[in-house]
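Quick heads-up: it's one chain on its own, the form predicted on its own, in structure tokens.
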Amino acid sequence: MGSTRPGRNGEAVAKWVYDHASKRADASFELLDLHDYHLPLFDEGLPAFRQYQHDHTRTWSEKIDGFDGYVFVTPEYNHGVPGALKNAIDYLYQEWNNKAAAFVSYGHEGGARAVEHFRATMVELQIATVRGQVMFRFETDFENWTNFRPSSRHEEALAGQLDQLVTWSRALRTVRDQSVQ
């Protein structure tokens, strides 16, 4: 979940994604909430070298390092990703390398501009992003702009996106294994 703000719509969206993803037999999924990690404004000196000074960073590093891929659920704030999400991403470097990512976004334009912005960050972190994207619009997928009521058409898009994510995550595991040797 990429937003930590009170009253966020992302919790319902992330749970929808998780409920559908957890039915799959080809991968296991876990729902992470940035709110639970209490990451202050970036306060590490050498993240690229995994030289962490703070327990909150070590906890975050251990959690992120254990995954082969990610589904980022993000709102669009001012044409970009929320500051809390960008901050959390910036805490780490090697933990993200040679993994895959998918995006589920929401906002006035479906969060498309946030994901566009986010993809550039992923390139720098050596994360392969899948083409598929699931986008929810406030005008059509939320009742009264707050109650998440997604159209059933999004289920097929999510399934295709998760297919891509699982395939790329598995392929990149080989790259990670070779780089460790």
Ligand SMILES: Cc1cc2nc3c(=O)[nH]c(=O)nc-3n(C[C@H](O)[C@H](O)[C@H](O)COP(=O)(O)O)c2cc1C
Contents of the next structure:
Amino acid sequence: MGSTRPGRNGEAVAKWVYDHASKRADASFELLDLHDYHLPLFDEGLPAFRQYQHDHTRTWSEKIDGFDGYVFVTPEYNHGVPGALKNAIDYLYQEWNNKAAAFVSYGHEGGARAVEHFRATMVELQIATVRGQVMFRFETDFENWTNFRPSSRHEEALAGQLDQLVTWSRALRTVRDQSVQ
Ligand SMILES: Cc1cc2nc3c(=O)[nH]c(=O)nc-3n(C[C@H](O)[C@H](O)[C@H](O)COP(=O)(O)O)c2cc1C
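I've shown you the form predicted on its own. Could you give me the structure of the form predicted together with the ligand?
What follows is the entire complex, opening with the chain shown before.
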């Protein structure tokens, strides 16, 4: 869940994703809220080498390391992802490598610009990003810009995206087994 804003729409969107994903039999899913990790503005010297100074980083590292893939649920803030999400991403490096990711975004244009930008960050982290993207627009998927009322067509899009995410996440396990960092 990429937003930490008080009153965030992200909670309803992430819950929708989680509710659909957790019905699948081919993978297990967990919903992460950045709020729970209490990450301050980036305060580690050498994240790329996993030499962490702080307990908040160790806790975050252990959590992220345990997954084969990720679904980032993010709003668009000034045509990018929220600073809190980018900050959390930058804390780690090896934990993200050779994993897969999918995106669910929301905003006036469905958060399209934020995710296009974010995909470039994924390249540096050696995360393989699936082609599809579920995009919710305020005009069609939220009442009064706040009550999340997703059109049912998004369910099919999410299912297709998760099919690919699960396949790629599994396949990349073999790459991680052989990889030299
Ligand atoms: C700092 C900030 C910047 C924003 N910039 C954009 C933007 O560039 N494009 C857009 O579609 N919406 C933008 N919005 C509107 C957000 O998409 C909208 O407020 C959304 O609900 C934010 O997600 P959240 O409620 O989960 O925090 C912005 C909102 C904030 C707070």
